[in-house]
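Let's start with one chain on its own, the form predicted alone, as structure tokens.
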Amino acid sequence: MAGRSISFSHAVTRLPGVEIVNGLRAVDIGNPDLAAFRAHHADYVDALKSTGAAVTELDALAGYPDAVFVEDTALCLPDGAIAMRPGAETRQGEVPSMVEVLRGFYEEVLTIEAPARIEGGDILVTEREILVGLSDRTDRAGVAALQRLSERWGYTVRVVETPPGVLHFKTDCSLLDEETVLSTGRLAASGCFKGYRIVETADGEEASANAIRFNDLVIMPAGFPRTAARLADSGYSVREVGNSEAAKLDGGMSCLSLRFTPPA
């Protein structure tokens, strides 16, 4: 089907909880404003809306206070979902929730088991391939395991190396439609997206790679006005939505959803 890593018809998303002040960070730049994160996640929740999306929008999840970050828990693809196993220990709980979420969606929800880690942070889906970049949280026999569960749906998958020091191979890249990259200079020098146009960040705007296009929209993180021109000027409609307290816990916009269109 033409477009069906951009085209999604839902999305499921997580509120933010009280407990997000304990959420894991690479470097502590302060703890998240709890009011502030709730105000930029109903803006993003509206800008998914906006495209016509039916959104289910969960509870905070107790004694998680990454479950906000829905996309590392799960791969939804067309013809089913992939319940991921998270690197970090602590979010591995999140997944078993968003399992029953999911089969209120799919027939088939299939699992990655033990030992193996992955986190969907990791995991770019494009119309020819899926792109999977080894990370802290994603390892060769998460990827491995994610090869072997997506090939009976037609998928193959690629292993591509994340920049030393960046958390997710989508800190540094999204798909801005079925043949374009949004990236930052040190992923596109990789070379990892030959045979993909490549829109570059702008330079010092690097945080601003993490976006999402859905349906006729790309939300990006605001503040970042010089990569936003090059996206606007490269023909794509372009929704800011603040993203202040979801950086300071290395989240950004595609963290915060699993965008997907359920088999009919």
Second form
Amino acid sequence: MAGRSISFSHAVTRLPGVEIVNGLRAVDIGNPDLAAFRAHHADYVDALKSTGAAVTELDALAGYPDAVFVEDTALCLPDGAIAMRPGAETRQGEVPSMVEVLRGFYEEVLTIEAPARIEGGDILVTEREILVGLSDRTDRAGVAALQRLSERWGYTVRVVETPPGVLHFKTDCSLLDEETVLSTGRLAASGCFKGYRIVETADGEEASANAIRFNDLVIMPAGFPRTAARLADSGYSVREVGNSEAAKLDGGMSCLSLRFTPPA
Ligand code: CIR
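Can you give me the structure for the form predicted together with citrulline, which would complement the form predicted alone we have just seen?
Now the complete complex, all chains and molecules, led by this one.
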């Protein structure tokens, strides 16, 4: 049976709303087109469902342009959920509504307390450990808080560095299976994946590193044919989803969902 780090029964997503044009971005390359974003989002949700997952599809959250990127608000583990405390202050108000949703699946939702800061995009959960990348959004206090909260379930947290100028740790990597990661060359060169098998993104296709393994599928952004071919050649079933609009706000495949199997 596939491991708990790649096999999930549930996902939560949130529709992009009209305020998406006010979303945060490191570099302004133009506003996302809402209709195109929604079409990509629908395709993404369809991909999740095609693996058998039950997807809770939330409406856009008024006042929070980046709320479509639900991953940053919580970490869902098989044993329990932990509400994040985003480093982006304009995103902290997204958390309470997600906690409400998660209370429908988990008896208790633990919380990261101020002033610690940590976002889900910096957290890679593998079969054997939790890697957390320090970034502009995630600090050492956030990592320490996550460590304290998750050790009750037997997890080991390992702190790593997000490459300079990169929004989140997982902007540059993804889990492909229990022992394999997809990574940009620059992140792999840091040595943080020692002990894992690594499939590197093709040169010039670094933006394809943010993919997700969700049950039988690797869901990756469309438009990166050489990386897609590498993944297919390595035996993965690949489904490509348009990401041009989310990418204008530094978003990718992992950001758009919480993926989990609630405790029985
Ligand atoms: C932000 O800057 O917070 C959003 N525009 C993008 C968040 C992407 N989330 C992720 O990588 N997990």
